[in-house]
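Consider the single chain below, provided in structure tokens and representing the form predicted alone.
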Amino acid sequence: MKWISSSRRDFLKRGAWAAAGLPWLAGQAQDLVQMPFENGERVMAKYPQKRPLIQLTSRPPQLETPFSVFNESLLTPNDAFFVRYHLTNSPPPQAKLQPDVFRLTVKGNVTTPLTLSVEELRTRFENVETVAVLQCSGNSRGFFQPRIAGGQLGHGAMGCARWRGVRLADVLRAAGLEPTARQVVFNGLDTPFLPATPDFVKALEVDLALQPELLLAFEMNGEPLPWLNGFPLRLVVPGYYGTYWLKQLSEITVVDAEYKGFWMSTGYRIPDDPCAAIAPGTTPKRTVPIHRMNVRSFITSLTDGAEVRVGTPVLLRGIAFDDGQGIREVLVSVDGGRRWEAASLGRSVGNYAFREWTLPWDPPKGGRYTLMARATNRLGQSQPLEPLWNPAGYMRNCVEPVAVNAV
């Protein structure tokens, strides 16, 4: 990612983003950056409760974390955490989210429908914590070749946080599931601008919804959820892509049939194939809803084009994660994949979290080096050396090379 000095910056700072009609979400433009792919010029914008982030769109807000943040700590700071909304009227106005107004309803195929404030959730049910990675399904879409329609994201549509809330299972059991219950449907307070636009509603199988790691979260890294990350309540589904992590969660409906809404039956679907991939430019024969995350790793301590000194030891560092099986090893290559060496894994803060890895390296001579990291989890699942393709640009998890120069 490169910083840009451009006359366009002055234009942006004069309020182009305010044209969206939401002055409280206009985002104050700071600088321009160049993402490492075609048409990758972006504005750095400052939003409420956020440091300057990479802005993809302003209405709805889509903000990407600068990749350098992931070298700072395993937990992604709240003010640097990425933002992804789908509907124009997002996030909901703060007036709808105040404690005396906001309520979560639980209804449908239950014996005891519930209406709960966040405080009632907090005091009525056991409070629990989990550290988990939240990753957008389209993270890294900008690198796909051939190019794919949709948000052209770099690697920053992900983050790792300590989430605190109550178990979804405890709330569902308090409501009492009917024997016919099949799926649990989730809706938030964000709304479309046009009536014809499908509301953003997602569904999970009952068996998954009753797993103890799923939370109704009201805190993130020890603080109330930021407004742009779901305040006052969001669904946390560790190990699954972010499409299921609904923000401003206000309605849970238990149903006795498969939910057929747009964002389950048409949107967020992948090829029904073990690798969720097909030949570029082709159409899958069958699709299924996107589900668990696959294995990923990144080098965070060096970026493309960085310079290192011959004879000066360098500590290579990065992160790895998967869907909760746990990272078994990370192999690192400094010669473009010809030879690999096992990195040291840092302390685990949870199977769903980022796992740090490190490897000392002393460049033996000057020249260009291609660094690569490849993670494997406890099931033996790993990363492909070459990118896999699908028509929505989801689930990229190939090895991501970093080229550096030794001088």
Given for the second form:
Amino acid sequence: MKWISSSRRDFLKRGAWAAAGLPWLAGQAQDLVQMPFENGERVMAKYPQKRPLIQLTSRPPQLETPFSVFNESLLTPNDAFFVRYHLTNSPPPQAKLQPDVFRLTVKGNVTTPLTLSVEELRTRFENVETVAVLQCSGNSRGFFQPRIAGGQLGHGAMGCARWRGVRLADVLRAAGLEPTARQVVFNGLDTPFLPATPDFVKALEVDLALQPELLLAFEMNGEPLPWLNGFPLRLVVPGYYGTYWLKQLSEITVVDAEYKGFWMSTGYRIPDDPCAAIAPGTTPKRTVPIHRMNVRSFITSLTDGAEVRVGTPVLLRGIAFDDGQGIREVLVSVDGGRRWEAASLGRSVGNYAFREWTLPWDPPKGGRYTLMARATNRLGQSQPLEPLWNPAGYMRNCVEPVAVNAV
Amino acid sequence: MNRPFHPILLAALLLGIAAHGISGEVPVEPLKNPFAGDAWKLPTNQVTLKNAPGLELIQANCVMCHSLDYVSMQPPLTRAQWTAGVDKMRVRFGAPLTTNQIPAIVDYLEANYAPKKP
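Provide the structure of the form predicted together with its partner chain, given the form predicted alone shown above.
Okay, now the whole complex, with that chain kicking things off.
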């Protein structure tokens, strides 16, 4: 990461932005930010129920969370939570989402097809909660080298929320799976402009769909889901990338064969190897649908270019997460990766959640320091020191250095 | 900058888990409907692309499904990459283009959104 353009001074002049420790430069107007990669100028745009967020696209909306938000709380506030839609008519119009209109249907290879309002779902099935990270497959794509076409995201297409809903498994059991059931197919109310564009539909294996962690959620952090995050109902698949967490979920179809729609068979695929990586610029031999998240960690208390004072201890702090194994350890280096020290882990609020880490640091002398955090989960999976590459720009999880100056 | 995470938020989070756990209960209060009486509008802050020869081809063919920031946010892409991209719009997403329309569209994209030649 490095500063681009000569406007670093502009950035520093802006007290509020500098105090917030944003890794971007404030542009001419208050509502422009510069992501730390080429062609990274973005508008801060205001959408319903949202504070100004980093706008990648407006139609359909794709909005990124400013990174400073991750230093404010472990749960990402609803009004700062990122937004990612694919199809033109997104989010679906409010008229289709009103409680007396919106229905979820469960059909296909089931004994008792269901049609349920959210209120029926909520009162008929046990209500459960889980704290889980939702992260876009392409989070951090803007940092890939060589660069890749697609959403040019910084690190802000992730968030951690407390989701409340009913278990998908309970609803599937109420519908009664036929013995031939193989996959469960999910569709939301978002639609393309032309019928020729594949509808955004995703599928999960039946075994996964029956895991008790998967929810049909109607609440996020104690509030109804925001419109742009799926109101009134979305799928929650803890540990899996956001592409499966369908919003405005209206149709569940149990099928007896592998579902082959575009967004499973062509889109959202990764190289079929344990690291999901190949040599930059090459084409994978075999691909599989993207699935579980890898281990990541971030320093959130200091951002690139920040100043610290010699002789004034600071508390280095950040977050770590994985696909639900649980974070075992976060190591921190202040010398570019030569020596590493174990950070203290904050209290766990669930294996699928952001885990806080902290480490006091007293910069011994003036100069430039390269800070790094590296997490390991209970399976021993960790983060590479150098970035890995794949053709769609998914699953970046390398150590992200932060350079600061001690004065 | 170096405060621990907001204590009230964290306490609320932990209490929430303790209170609800993963065990269930039957809700009594009705769900809130955030839309009641509200008609929310999405902003219509559409971007436009560089004003250069060929822009009219983009405006005619590339705005029906998405805003043009899909194009302007991309990193500099080579002619081959832009050709593959526009072909993806036609083949995968059903953009109503004929193959002989594509070179002129790519001419514009290459002239304005490709890596600078040294």
